[in-house]
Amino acid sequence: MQFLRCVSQISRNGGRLFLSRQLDSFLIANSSHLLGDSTHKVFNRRETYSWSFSALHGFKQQIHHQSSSLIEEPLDPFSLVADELSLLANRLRAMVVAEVPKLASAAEYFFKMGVEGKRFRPTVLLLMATALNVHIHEPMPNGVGDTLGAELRTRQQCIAEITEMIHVASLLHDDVLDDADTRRGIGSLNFVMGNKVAVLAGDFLLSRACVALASLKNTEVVSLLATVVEHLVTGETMQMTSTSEQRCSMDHYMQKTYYKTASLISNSCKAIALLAGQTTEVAMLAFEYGKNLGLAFQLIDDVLDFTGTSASLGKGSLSDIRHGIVTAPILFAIEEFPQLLAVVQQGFDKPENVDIALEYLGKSRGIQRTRELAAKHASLAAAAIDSLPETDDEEVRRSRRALVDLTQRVITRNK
């Protein structure tokens, strides 16, 4: 009855329904009766994740969604920033122009119209910028607020551009290391122009990113994004030089995944917050959102490597296991079938070992457990957005809803 009374107390704000804070109080007070806490070991240290917190957050979000779905139109995160994404795409093409024609052609290879990719990271960062820029909407005399807001937005757009250049540079280098022949549904740059040009094009993009980063004149932001590049190198080296024991360690896998995938989006989100002059607490919430969203994204990527098709992925399926890379689905399968460990430690140079691993994976809950782990990180990302300071500004609230929506899109995508 107490729960029903909480649910029934719904207030209106800005024309939209939301559950009163009494629901939060009820869920927190009764969390121990609903779900227990669990400790999950990640990143070579023991971190305690509150399963009750993330699950209850999802439960609360479900109730919120049910109460407001009658009056809220479906939200498309990408459409909210579509105009800015087009602006960024044009600026990126201008930023990667080089004096040497072949280098220019190589550098712009994945920035050309039609092959820019999903532009997922710029979308996240532009939405985060709006979600955090609460003070921009406070009135200031003589249009000063508008000028400051426009300048800040331009600087935050620069973070999105830098992030995309670093991301594409890492793809070019990864394709050389993996000897890939396709990327985004077309021939990879190393396949089309050769390894040397692909490496130089990646280096060129990183240098352009550094120039743009220096223009921001913010040493903390420079340090964050420089650390990202270090993490990309560290993560790739971890993958290349891991021992057989490390390859079968979930801790090692999650640390590597953070370095290779989640560090870029998490530190870029934090940079957006720092440029906005947000508090340390808010900057860390932005970081946590990016970290958990990035981890969820990569976990689903690992699932799709087994369940997707080459056409849907834009690259070859089963590419990880064929390159000897052990990911979460196989690691979970090993927990159920310890005899698979010996096969993994032998490596996947022999095609029959790949077949054996796939057979065990099919009998296990490896795919399902990986999806569950991705869902947990998606829930933690959504919880970070929910923990941001409250605001009545509808544009800010819409961007925050879009960021939460992205957490679901990440774990339900099929490509």
The other form holds:
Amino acid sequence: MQFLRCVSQISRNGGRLFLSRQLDSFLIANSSHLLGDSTHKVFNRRETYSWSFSALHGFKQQIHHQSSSLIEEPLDPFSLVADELSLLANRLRAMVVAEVPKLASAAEYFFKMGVEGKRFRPTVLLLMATALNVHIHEPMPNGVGDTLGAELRTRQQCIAEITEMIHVASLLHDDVLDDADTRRGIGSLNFVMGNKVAVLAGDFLLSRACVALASLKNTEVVSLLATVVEHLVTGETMQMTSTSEQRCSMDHYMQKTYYKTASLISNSCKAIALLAGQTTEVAMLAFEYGKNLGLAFQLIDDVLDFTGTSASLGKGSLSDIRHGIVTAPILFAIEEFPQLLAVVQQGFDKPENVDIALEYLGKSRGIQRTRELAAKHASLAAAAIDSLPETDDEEVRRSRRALVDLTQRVITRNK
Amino acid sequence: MQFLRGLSPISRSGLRLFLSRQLYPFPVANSSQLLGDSTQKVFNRRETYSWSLVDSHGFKQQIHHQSSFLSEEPLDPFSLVADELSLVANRLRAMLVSEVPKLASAAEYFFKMGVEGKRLRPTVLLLMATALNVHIPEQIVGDTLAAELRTRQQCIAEITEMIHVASLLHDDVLDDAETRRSISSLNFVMGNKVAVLAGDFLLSRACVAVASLKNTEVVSLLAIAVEHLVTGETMQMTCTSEQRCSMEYYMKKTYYKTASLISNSCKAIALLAGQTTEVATLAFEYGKNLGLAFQLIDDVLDFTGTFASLGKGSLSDIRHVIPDVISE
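The form predicted together with the partner chain is what I need now, so please give it after the form predicted alone.
Full complex below, order starting with the chain above.
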């Protein structure tokens, strides 16, 4: 272990805790004093932060890191890229214009102001683009460098746009498949405009994504993102068609979760690296970051489906289990209480089974172990960033810190 | 008008009509004599072929062209490429393997033996590939390279079929269709969800295959074809009553829904062969006009054909008009 992970402090009212990054032993002594025994607990349950934290709600989060020699300004990953995100959102809206009005309004349904979602994926990708902005070629005259740099940036922004289109296309189709009524706090597109238009709009977004991909003139990138679409479909089908044995298998669950959630982020991170002309090793690190971040994200999502509130998620809580989807907390609970297995295999059409399962879950360490697993993946993600080639560029370093920070936010959020 | 277009008479039992391609003055007289007044009518209604043509039903069609000085053997375009089509079909089935059994069986539903349809598109593309096999002098195209090129062009044929079937799967979901190609539709057998997913799966496999060709212009062309398919379908679903009665709107929609895929994949074949822009555009024009002609006759047959021959109820177009309209 080379250095202590910075723990990101999350507070709504501004209570702050400064932790240090280990760069010399003085600081180690200093920080372990501060952290004490809480280090472990931080990753298990939000509620056991024993110093003055308030629970996290809401979009803006404050993070504080302290390097060896200077106290850096609070870092908010989302605000680092906020302007660029607006630019992207506008370009995206322009890209889904269609000559058929109904198709256009269907396609842009989820890109309208206020319903773009957390825009988590584009944020990750833009930060990754900066984090990999390591000059690997001979220094060029400023003018040339700037133009090429700007061109590269535009291409990387394009990856972010494409990723959002693929993501929303899959949401549109999933809502049709699930007969969902709401999404992101508003009526789902299929609910508002019918299944047919929703299916077509999804296809349209996919085809626009393909056209945009083609314009990047990089077939490896096309390959990566085409594989993502395939994974999304495979993951969804795995969920729909699994046997009761598979549904109770952690391996099957993790594979499905990779396909459904992590593959998109991991492969688009890798695409960002490839566009930047990075080596295979660096591209793999970017991939690993995205993969572990995505897995951590989904594991916490599964937890929140049990512990969160419907107002905060935009969908009913317990929706997974009510749809017969068995997630990590339940799988862990089954390990402790084999009797739960029979209940799960019976299915959850009977509401009583939901109650029974919840009872077992409460008695078990299912929630805690899921959080632990999420924390492990978050750690792996942060480690990938820390393994990137050294750089002196402050902007690059700030983006990398932001990426590491995100790994913490992902596991400590409550919506 | 530079030359008379070769007409393709359609006969089931082998009655043939030889028409000539105008290259010299002599044969023109011959063909116009043969064609007589029926030239006009050929393009209107199949039934008015006044010479002894038997109505065509089924797969095999005979086309005969007579060049200026030799009679060539009767030519069956489909048998010219039959072996290659089998190869393409097998590779296609291999490409649809998935770790999820249900997805695999859904995806290959329309690629099974006996239900692959007329396979018009792959036939056109394979013929086009050979038709453009003109040796460009500067390139010394050895056997290996030629074989490689052929494989890549076959890949275009596979990709095109995947895109086509994906659109059929989604269209059947959208139309609540119960049959397709004389068997039950996939959505009827396995449900809408699986059908939507299978369509997405085919599309994604097509994208991966296109990417493997490492030619971004080709990627572009086929991506646009997919976009056109969607746009065309939406045009059909959401038109105003005014648009529904516009020939221009109809032709545009027809281009998007039917001709775009063939035209763009023909162009892709040309590009892979390293042809010039001019030649690529000619390939495009062939595909486009063939596709439009195909659809126009399809429309005719929907009125005049029979259930047994088309595998779908006749008059299905017009019966779907009212429910499909979303009032504006």
